[in-house]
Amino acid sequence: MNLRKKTLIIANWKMHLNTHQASLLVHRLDERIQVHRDIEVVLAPSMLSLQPLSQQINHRKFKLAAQNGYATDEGAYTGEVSFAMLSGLVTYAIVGHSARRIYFNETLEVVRDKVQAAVRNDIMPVICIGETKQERDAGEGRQVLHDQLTTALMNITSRELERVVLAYEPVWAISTFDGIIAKPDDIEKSIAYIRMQLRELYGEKAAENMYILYGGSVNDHDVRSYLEVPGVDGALVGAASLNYHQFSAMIDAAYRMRTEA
């Protein structure tokens, strides 16, 4: 944990909760989570819930993120929501999540264009990268990370990099895909490799300043062990973020870590 940075915790609600249920969850979280200067809590509800929740949340306590966006700012793309439309409504947007890559066939180039569109519209992309079990077993994990990282950042300048977040989310550790629990040692090696790639692309200072989160079946019982991994600046939380007891406990754990440090 780098004490010079805030700890960034993002709740990805995926395709769960209608607008009423999302509002109720925010109410429960608001009761349990305090404003911590050094912790940024981000909620990524469904696209339908973004607008009403923007009116409900305490903006000192929570920020909003979109789960997706379309790379073209406007046009005859029926059913799509562009990053230009999301501008001013969200602070962050999740880009390249494994579910998008697997279920919706998002290629490296599609992710690249979405990253550029988010930055162009003053939204911070949270770029998800991670290898599958098959790729890991075949010894291709680092090549996958290299390709996903370098392509996603292809059109991003050193100055723009300050407005970009990475999330290492190994597909083999995600519960949706019958994931196995990732050991902190495994995570540390991958985070170190990602930082090395960033140093080669942008230099030492930019690489150290960039936020890298860990995601992959994170819950209130193991979040601390992942936040203690060198180079990890926060967490991207899936299923556990739908449980207000678990998610608020994760924020408390991050706060205790910083206080003890």
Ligand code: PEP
Given for the second form:
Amino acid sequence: MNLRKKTLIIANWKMHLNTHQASLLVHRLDERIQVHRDIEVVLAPSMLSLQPLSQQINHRKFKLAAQNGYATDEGAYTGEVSFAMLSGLVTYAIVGHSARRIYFNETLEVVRDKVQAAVRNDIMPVICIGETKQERDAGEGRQVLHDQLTTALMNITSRELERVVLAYEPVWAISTFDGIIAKPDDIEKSIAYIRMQLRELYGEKAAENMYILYGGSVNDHDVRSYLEVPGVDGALVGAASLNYHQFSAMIDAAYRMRTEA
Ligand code: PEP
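Any chance you could show the form predicted in complex with the named molecule after that form predicted alone?
Every chain and every other molecule in the complex is listed next, the one we just looked at coming first.
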């Protein structure tokens, strides 16, 4: 945990909770979570809940993220919501999540264009990168990270990089894929590799300042062990973020870690 940076914890609710249920969950979280200056708590509900939740939340306590967006600002793209439309409503947008790469065939180039569109519309992309189990077993993990990272950042300047977040999410560790519990050591090595790539692209300082989150079956019992991994600046949480006891316990754990440090 780098005390010079905030701890960033993002709840990815995926395709769960209707607007009523989402509102109820925010109400429960609001009762349990305090405003902490050094902890940024971000909620990523479905597209449908963003507008009502933006009216409900205490914006000092919670920020909003979209789970997706369309790269073109406007046009005849039936069913899509652009980053331009999300601008002003959300602070962050998850881009390149493995569910989108795998189920919706998002290519490296699609992710690259979404990253650029998010930045253009003043939304911070949270770019998810990570290898599948098959790629890991074939010894292709590093190559996958390299390709996903360099393509996603292809059109991003050093200045814009300050408004970009990365999430290392090995697909094999995500609860709804293989759900294998990642060892802190594995995560540390991958994140060190990602920072090395960033250093080559943007230099030492930019690489150091970059927020890199870990995601993959994080829960309230093990969040601490992940936040302790050198180079990890926060967590992207899926399944466990739907449970208000677990999610608020994670924020508490992060807060305790910071106060003890
Ligand atoms: C995710 O899908 O981004 C994720 C990290 O999910 P989970 O925590 O459920 O593994």
